[in-house]
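What follows is a single chain, given as structure tokens, in the form predicted alone.
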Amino acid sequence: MIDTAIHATKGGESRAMAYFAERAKWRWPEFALWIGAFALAFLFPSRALLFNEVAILALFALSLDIVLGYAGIVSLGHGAFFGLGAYVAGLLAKAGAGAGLFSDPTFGLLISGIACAVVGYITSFLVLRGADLTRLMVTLGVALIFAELANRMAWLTGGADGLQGVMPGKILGIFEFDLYGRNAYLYSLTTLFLLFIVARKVINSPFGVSLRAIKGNALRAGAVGINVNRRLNGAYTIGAAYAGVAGALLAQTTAFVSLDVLDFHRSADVMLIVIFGGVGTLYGAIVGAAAFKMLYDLLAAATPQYWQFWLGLILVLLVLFVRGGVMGLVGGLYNRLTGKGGAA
């Protein structure tokens, strides 16, 4: 009987390993997406600055998708980590003054990510107290506190005038930020790609599966032995670190930081992007950021006074009639064409 139990356990482990291996496989649409994204820098060099904005926005949305789409933590203050990362990177670049370790953009990304991870871990204990409505209020409150601190500490942040003298050095001491933004876009896109790979591995690991279980039913997940709070603390910390890196990219590639990085619209916009692209899909953050930015530019150019109305209408229609946002629509077409499930 013991042998039977051992064999059953081994069989279950084998099936679990096969499941994770299958989910971790890369599929041809993914290769095409990333190759196309990198090719844009050379095919349309005059639009590199716009592409850079999309890459940063996609990383910011990816950070929220980890928190909302997989951990199920609803946040209206995720922009606090974005702004904190921007200020940390900006202050480091200012301290380096174009030379030395502090001026290396990659060093700024690392420190910004660590700083936001620490703050995210500390605040996660506050966020996890209570249900969704309580979490909404706590996250919003944390973001408002950060914004007011940045305003009050004008001697450090520059206040309403913004942080002046941000001079990031060469990337890895080799590549300099050019006027047209191609190096900036490649830098942001490479960062997005590397962090996406990490997020993909995390989500397709036992940790990621446990997050799905918690999001589905936290009480049941706890009953089968999953440490719910520890998993949620971890997911919130990862999301905060990713948001901080996104903010650092913005500060470095624009060489300027203002109070706008901590404004509420940052949190609201990224929430719309995640919903628009598809919650809990990872790629929805990237597709949603590109679609959101494209719609924003098109509608703002066509109807400058009413673009928000049309954008809101499109979002409402998408939520009502397309399950899973843009990725749900794309996934349905992919399933029909191939008969297989899309990548997560």
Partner chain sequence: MNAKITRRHTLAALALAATALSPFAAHAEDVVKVGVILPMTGPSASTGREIAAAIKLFQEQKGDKAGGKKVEVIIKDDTGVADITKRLAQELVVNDKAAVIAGFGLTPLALAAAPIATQAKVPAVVMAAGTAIITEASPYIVRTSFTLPQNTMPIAQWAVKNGIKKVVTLVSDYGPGIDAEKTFVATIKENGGQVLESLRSPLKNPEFAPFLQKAKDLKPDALFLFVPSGQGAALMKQVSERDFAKEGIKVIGTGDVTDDEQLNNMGDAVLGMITSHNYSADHDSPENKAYVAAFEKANPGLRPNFMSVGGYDGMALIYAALDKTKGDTDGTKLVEAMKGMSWTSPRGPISIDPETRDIIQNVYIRKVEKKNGQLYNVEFETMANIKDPFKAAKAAKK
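If the one shown is the form predicted alone, what is the structure of the form predicted together with the partner chain?
Left out here are the partners and the other molecules; the chain alone remains.
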């Protein structure tokens, strides 16, 4: 299909456009998924806090999927942007102290996103200098630097004790974060949904198609006139901004930021989730995050001491026997159901 895009001549252009329009169309399982996600807040109000974590994790995974699944940049340091976003939003909410523009959560999201986009754009030049393994090390290094900076700048971040006094205001001045977490979930889910629509548009735009061409073969993509590095800079920046917004959501809905947001395990977990859900599918990030959190919750409740063993075992089996992650499985089912080609 990538070849179709690249080799589209003048005559084939309309055919290619029709093909992409068809791909970009919404299908019924997608509607079902989103309606279901919103309905969860009312069906299971007691689990809203967990769902909130799922929504945040899904957005974070979505951001990595753009970087890893579409741009093909293997990053083990994506947590840097998540953490930066969390600290920016946390500090803003602290400065606002519950009132005024600074403590408005949506404003916090915007600023965190912008801050991470800027940092992402700058660091993307470092990341793109090398090939896969080098990139891995550079992203890891950047994340470590951020974690140490936050630790050293204890006067600003609170150091290892965490940032105290984060008091986010009401969402849009109307909805308060309640103890049950329902508003928090709806807030995170709405953010995820809106950013998902944007990501979907981006992925199906010529920009997104060129990313896939680059991922397929960067040399050939360059040969047909795609500015490879500029596209990758762009994708990395978008991914960074998304991760920042996810971090900001966490800071706002938990009203707390600790050094842990920059910890290595965040970067590792999110990569696991993307692979588990299905790389380069967008929905894989969401389904993967949901499955990962639910599994964790069930196992940790059943055996608080040994849940890591069971989770690890299940993940290994899934990766071994289910190719393409959960979305590979779902896509196959959907095709058999509708008798059509092309995954959701």
